[in-house]
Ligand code: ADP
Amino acid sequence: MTPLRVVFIASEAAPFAKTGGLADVAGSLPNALRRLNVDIRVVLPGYRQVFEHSLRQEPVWTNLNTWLGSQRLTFQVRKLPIENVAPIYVIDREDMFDRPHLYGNDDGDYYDNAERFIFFCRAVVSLMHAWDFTPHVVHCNDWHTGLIPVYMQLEPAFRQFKTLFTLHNIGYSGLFPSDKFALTGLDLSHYQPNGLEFYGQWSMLKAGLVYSRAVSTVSPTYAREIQTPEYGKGLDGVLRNRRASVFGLLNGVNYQMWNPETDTFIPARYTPDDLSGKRICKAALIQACQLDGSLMERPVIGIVSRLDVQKGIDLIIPILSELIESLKVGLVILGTGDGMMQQRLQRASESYRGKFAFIQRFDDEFARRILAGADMLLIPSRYEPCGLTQLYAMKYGTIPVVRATGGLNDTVSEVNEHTGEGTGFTFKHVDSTDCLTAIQKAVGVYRMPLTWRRIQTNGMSMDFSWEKAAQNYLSLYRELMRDSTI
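Structure block, one chain, which must be in the form predicted alone:
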């Protein structure tokens, strides 16, 4: 059978350039699809980090051009020749992408992000005119690629291509002032409520949602949630109008990188059949965080998170005394973010020295040590499109305690303490008391060693691999090819 041909376009991809979960998806999904015999090509912006990461680039086209407003700009396309991965093509124009960061710095977003990503979208279309590759599906990701489905519809040669737009987080909408709309080169008929206009401005995310053939997001629950006013960020009406072509597909995990049997960053390796190494990891975590040794016999809760309101970290602060003094648990929090939240956590860690450690930094290696050494991982998010840390935690035999939203709801099944079924503990409301109740239940089950061990094994045996996720994307691609109504 002729392989399905796909162009996969994203603004970042691990390990070349990363700010968040989008990079993990773009760095893993195309390669998993390639292993399923999909002929897939990846297109990225030519950031400084991309070229610093790769030792070698092959110039493929050196003098392509496209429009930005009334300016005609030239650019190069380079290929990263890396064995056994999906081919990666990079849109290279120095003044657009050769910068220290991807989207902005400590002072905020770059002032010309509209120009940068309008140019990127138009350059991708010019690239597709140039190469001898005719895709069946053009797969766009997040707002940075949102104009591509619009341009696809306007190009007669490209109208037969199926466009899929994947929304990774509706909180980032690519919103720009009306005076920058002319840079898109689009007719003003597109600047209206049924098009790109969004409350007096215009949104690149909305462009992708309106003009793509189908929309996907990163979990089934999140696909439903964003069609409601509570979670839709003003775009819920657009998504409800498209509900028949909105799909929720779970992200995956790279178990070659996240596996306690092989992880060299943790103090001891372990398996579902032999968890003795996990106890060694717990002892090492307690020592590294200067916690009381008595916590070896008490539950230690870990949090690895960006510190902001979305992640629900503010729900933890009012119940710290209950957790530490009444339930007598240990607590380790790793992360950075909101300044006020950091200050409150720092003061609390000083008050509860030996019971609560707050590590104020981003540290991937130490995050692994928390995942391996903690007994539970707490994720109290207000919303969570998919979430990855709960998937990592289950693989490491660390029981997640999560708010039942988005991908957390889809991946963590509630424990039945009587039968030992389930993989974690959930709570429904954005409420400190509800969160505390879930933790209390978890602590109660922790005192039942055989049941706790079974729950650990349940989680460690779950399959959230990219191979499984790629099968779901391949099925959606094929459905797009079959169904002209999508």
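As the structure is a computational prediction, the values presented were derived from the model and not from experiment. What we label the rigid core is the largest C-alpha set whose atoms superpose within 1.5 Å from one form to the other. Positions refer to the first chain, counted from 1. Compared with the form predicted in complex with adenosine-5'-diphosphate:
Core-superposed comparison between these two forms: CA of F133 displaced by less than 2 Å. The Cα shift for L285 between these two forms, taken after rigid core superposition, is 2 angstroms or larger. Rotation of the smaller rigid segment with respect to the larger between these two forms, from C-alpha superposition: 9°.
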Given for the second form:
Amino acid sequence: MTPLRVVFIASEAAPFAKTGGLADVAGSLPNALRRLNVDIRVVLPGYRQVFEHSLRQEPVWTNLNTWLGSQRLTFQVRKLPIENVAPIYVIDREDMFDRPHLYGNDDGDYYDNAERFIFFCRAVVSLMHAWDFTPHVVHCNDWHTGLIPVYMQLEPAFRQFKTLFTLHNIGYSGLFPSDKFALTGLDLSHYQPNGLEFYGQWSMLKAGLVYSRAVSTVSPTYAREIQTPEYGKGLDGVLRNRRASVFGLLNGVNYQMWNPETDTFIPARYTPDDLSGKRICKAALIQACQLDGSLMERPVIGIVSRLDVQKGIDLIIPILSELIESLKVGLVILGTGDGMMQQRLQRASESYRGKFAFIQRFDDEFARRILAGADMLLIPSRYEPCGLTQLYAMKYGTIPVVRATGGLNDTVSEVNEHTGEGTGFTFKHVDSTDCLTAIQKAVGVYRMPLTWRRIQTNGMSMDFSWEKAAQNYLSLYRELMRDSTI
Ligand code: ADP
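Any chance you could show the form predicted in complex with adenosine-5'-diphosphate after that form predicted alone?
Now the complete complex, all chains and molecules, led by this one.
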């Protein structure tokens, strides 16, 4: 069979530029597909972080250009000098992407994100004109790439390309005021409810959802949830209209990067057969967070999360005294985001010194130290498209306690303390008491060391590798190729 040719476009990819799970996916899925013989090329914005991470390579194209409104903007395309991975091309234009952050700073989103990502989408189209690479599938990810399927439909040369739009989080819709619409170069027939218009504004996410041949999201449960008013953020109707071409494919884990047997960032390595290293990691975490030594014999709960309403971290504030004083658990939270939430966590951690540590930063190494050193990882999300930290936690023998939504529902199975089956503890409602009940059950099982050990082993032996997940994407690409209706 001729190899499938795919262009994979995303706004971030680990390890070059990362704010969340999208980067983990874009950094791993293309390589897993390449191992399945897919001829795949990745396109990213040329952020400062990308170039800092990878020495600048001679540009492949020095003088491409595209329109932004009535302005013609030039840009370069550089290829990153990395061997044996899916080739990565970056769209390089300093005034757009050479900034300290990807999308904004403490004051909020950059004021010109519409300009930046309209430009990015249009630059990708120009690149595809210049390329001697004709893809079968153009795979776009999240709102930053949402205009690409529109341009693919409008350009006669590209109309035969099958576009797949993967939705990693419907909460980020790339919503902009009407006066920015002219920058897209699209005529006004696209500015209507069947097109990009969204309640008086217009949405780049909606563009991707409406104009792509197929839509996928990152777990089967989330694919169903986003078709309901409760989870659809106003786009559920659009998705219901397209239900025959909406797919839910679970994300994977790059076990070369997330594995306690090989992770050099954690204080000691360990395997499912010998967890003594995990105890060393717990002791080191307790010390690093200046928690009470007595917590060595009590459960320590970790959280590694963006501090966004989505993540439900606020649910734990009303139950802190139950957790710390009655259940006598330790708590370590690593996260950044919402300013109010940061303040509340800071204050609470000060009043429970020695029991509760709040680390307010983005720190990949410390995230790993929590994944390895904690006994449980708490993820009380209001919604969770897939969630990666619960998958990492299982691999690190850290038992997830999660709200059963989206990918959390698809990947964590409820513990049966009588049989020792299951991989974690779940609760159903967005409710502090429900969350507390799940943690109480977990603490009860923690007191049964043999059962706890068995559940750790269950989680550590789960296989959420990208190899499996990439097979599902490959099948979807092939289905797209075969089926003229999607
Ligand atoms: P989301 O993409 O919604 O943020 P995911 O669970 O899919 O959630 O992915 C989050 C990723 O970001 C994980 O790799 C997690 O370890 C990482 N992460 C989140 N917050 C932090 C932080 N403060 N420091 C380091 N890594 C973090």
